[in-house]
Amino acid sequence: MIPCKPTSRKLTLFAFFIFIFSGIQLSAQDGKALFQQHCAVCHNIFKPMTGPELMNLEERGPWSDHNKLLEWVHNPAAFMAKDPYTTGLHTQYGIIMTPFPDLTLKDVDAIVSYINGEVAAKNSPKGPTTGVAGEEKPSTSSNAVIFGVISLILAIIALILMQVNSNLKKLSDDKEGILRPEPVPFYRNKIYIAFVSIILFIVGGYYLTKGAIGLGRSEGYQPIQPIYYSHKVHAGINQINCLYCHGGAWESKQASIPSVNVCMNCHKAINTYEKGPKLYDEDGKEIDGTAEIQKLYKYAGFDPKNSSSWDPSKAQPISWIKIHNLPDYVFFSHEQHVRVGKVQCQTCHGEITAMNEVKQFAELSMGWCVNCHRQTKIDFNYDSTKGNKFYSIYEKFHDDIKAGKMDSITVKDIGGLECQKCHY
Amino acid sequence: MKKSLIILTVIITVIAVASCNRVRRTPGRTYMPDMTYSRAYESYASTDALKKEGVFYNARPVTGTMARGDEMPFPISEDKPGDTVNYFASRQVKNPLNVASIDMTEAERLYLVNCGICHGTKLDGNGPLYKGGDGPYPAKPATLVGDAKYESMPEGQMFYSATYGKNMMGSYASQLTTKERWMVIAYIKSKQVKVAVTDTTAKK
């Protein structure tokens, strides 16, 4: 048993650092949910918010001295009537702090050693790397032109070898004496020209007839913006609801657009993007987040590092370009289709939730209304509590469907494709 | 000469293959344009000509007006920059629904849709912008449900701080009217009701 003596004394050596290190780390979670259950609100480790930033505070003011630190947090009104660095963070910030007198001075050791740990981490290089690097960057689609330049190629030499091919036919019917009339050039043999117009005839149709088709339809639209706006950032990655921002859709025509307050209820303090994945637009090239998030601050007149004297009725509204446009002989309702008729976001506009830069998704066209109307089932079932009470007018299709004539009611059969209900 | 031909034809090939992005940066062609365009003032549109013609218009309702079927306004206005007054002056006013009546279905869409992005959905401060701090959101949502501090704060004083903002939290004033507003914070006070009983129960 002698080999064994050594291992168990690793063994008990190896459990005891263990011990310390989840001491360690127990103590650094203790901070970590200190720090979010009580300092969160008002102050972030990095950039000045409510509060002023907590990023190195032992160097600031009294704070070397943890005790100074726990009577401010007891009583902050009566620390700052004795001491001048307080007073002068309450001129700053005007808002003088929370009151905390739960904290033991534990609590505040083990916040501060949170923080310290926060600001290594950020400051050491192997910290953690932001954003996913060389996620989906849009593959150039270049493909087309080389097979086209190809094809071309290839279509020049046939033509030279067909005419080399002649001459030498010539040559050698020259040296044999045999007399041949003189070849028709190409270009008025009677065949080529039939063949080149029926190919141009069934071509050039193809491409009227679509063309024809596609005026007044901008399917696929995707105007350059004023300002960056990624909905995948927004409303993909970060789940805000659709009507967060677009908030007419459930009670007007309009799905309106918001209007900058309402960027800025987040952006006032979300200044810089660096959480979220790599941005690229539609050519490929690289978005600066956090400059666009500037560009919004512009049109709001908003200062990150004065956020306090913001103005919110000074701001300017964003110029941002309509995609999606009904002609002005069409009536169409937000409200009807979102709130009565629960039809989701993404039915009409596509996966919104995966666009960086958005794209009209639907045609819009009559035939696209049309087609929806006939196939989209209404929740026909009321009672009390749920469905649509106005339904119940419909007593024959009720009847109908308690005596098996009909199994579902879909909008063609309540009127979804009279004229005047969308032309009036 | 014929060479020359050649050559003309493949640049403008090659130029209309790569003209050809998949990318659609225009809206295209209309029959009538007039038809399709309104020709009346659409909602967003540009009213700098009216401006030119001497119209006066800023799309606000007219002072001292409110509309059809709201509640009356907020009687306490907002706090000057650095001042608490009109905070505490708050905690005084009281819900003017009648909280048996609101349709709570309704006001949780509400509360959902607006505040639970940061508030979360179990209204525990971490909603998915916050996400216990690896959300983009640098600040910790307040704790609704859970933290006694606002379990005991007066609806009043809630419903200056959806209207008006409070520390890092935006206005709402213009997401939710009156009404609505009165009715998220009747949402949040059956919630922190409810939270509150079934702790004491399980102390018991």
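This one's a predicted model, so the numbers in the text were calculated from it and none came from an experiment. Take the two forms, superpose them, and find the largest set of C-alpha atoms that agree within 1.5 Å; that set is the rigid core. Positions refer to the first chain, counted from 1. What changes on going to the form predicted alone:
- Once the rigid core is used as the reference frame, the Cα position of Ser64 differs between these two forms by 2 Å or more.
- Once both forms are fitted on their rigid core, the CA atom of Ile224 lies less than 2 Å apart between these two forms.
- In the core-superposed comparison between these two forms, Asp283 has its Cα shifted by less than 2 Å.
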The other form holds:
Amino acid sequence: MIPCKPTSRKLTLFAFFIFIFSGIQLSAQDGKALFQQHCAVCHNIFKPMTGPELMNLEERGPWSDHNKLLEWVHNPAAFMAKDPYTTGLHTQYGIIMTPFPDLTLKDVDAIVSYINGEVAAKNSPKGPTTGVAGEEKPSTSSNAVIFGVISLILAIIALILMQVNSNLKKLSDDKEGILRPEPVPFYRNKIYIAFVSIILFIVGGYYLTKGAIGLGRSEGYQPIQPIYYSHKVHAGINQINCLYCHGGAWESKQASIPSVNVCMNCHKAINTYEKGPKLYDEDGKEIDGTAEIQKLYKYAGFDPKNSSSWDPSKAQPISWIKIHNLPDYVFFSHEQHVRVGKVQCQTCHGEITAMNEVKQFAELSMGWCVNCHRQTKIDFNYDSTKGNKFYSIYEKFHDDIKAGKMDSITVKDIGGLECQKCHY
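Output the form predicted alone next; the form predicted together with its partner chain has already been displayed.
One chain, no partners, no other molecules: that is all that follows.
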């Protein structure tokens, strides 16, 4: 029996939806990528780092409930105030986890699924059927690409079947003496042209939009600096307060870069790097810490053998490469966030105490900032000894809290989403 036109239409729809769903699969949540982007700085799956290991995560604390896990990653400080397990983690590791207000429940599910998959892969016995020992399990993204390729092949097969169906119908009509016009070539067939155009429009529009959204963002930017400066050694191991070097973050718009003289406050006496851990750059090359101190001395014009003759006024500024940049039309004040809002440095800069070479941790996009304003609670309640007394002018909110209508106030509630707050 010769296939009829409805069959061709079904094949067309089948090919179209296969292609579209393959695109959806390719853009689905990738647990590995999310883990590396948000978690890998502080966490290892199998051993403790800055934070605890994440294997068997769902068997500890309240994390079997992914909604609570999402609440924790959105606002660790607020969750810790009511949860003894996370309070114990803070006591054990001495730091509070960086909040990630942009993550969704699907993101959390994908990350946990990736962690469980890695644990299962490590614990599963390696035999002849599991491949070469030490071979990594294909990632979710690799599987998605394979699925997309197979889907594309199926779509091409569907198109070929449509052409075969048309040719068979023509042969049948010729045999029965039915006169029909010559079939339109593939490249002139309006249905095929429309089909290909729709696909190109969807795929091209997706990548164009994705690329346009990313214009001007520098997440992951990590330039090579003139001196290898390890925040892990200074702020982490030696626990130098961030404000010692970046005092402007407490009292001005800019955090500021410390002058050479600030560095020399310590390095007039510290001439060599001997007791700290070995230093490595991003390529795995070992760094000579003592040689880096000598670079500082060159900028400072300092001779450790004749320290008494050093003239700080002759020091030359170090040509550090700026990492975190905001557009000129954006107003951002470190003082407003660090001093008034009590925002931790790690919220925007990542686990800086675990970084050797600093990189841009967050995307610093408008959406990223807006999400933070929507979820970050302010120090609204106050008495004679604590709280921000400025917020006493918001009488309605105080009345709503007393009446039980609200339990907390976020930056959004006090105008944190108004355009002129950041653009004027």
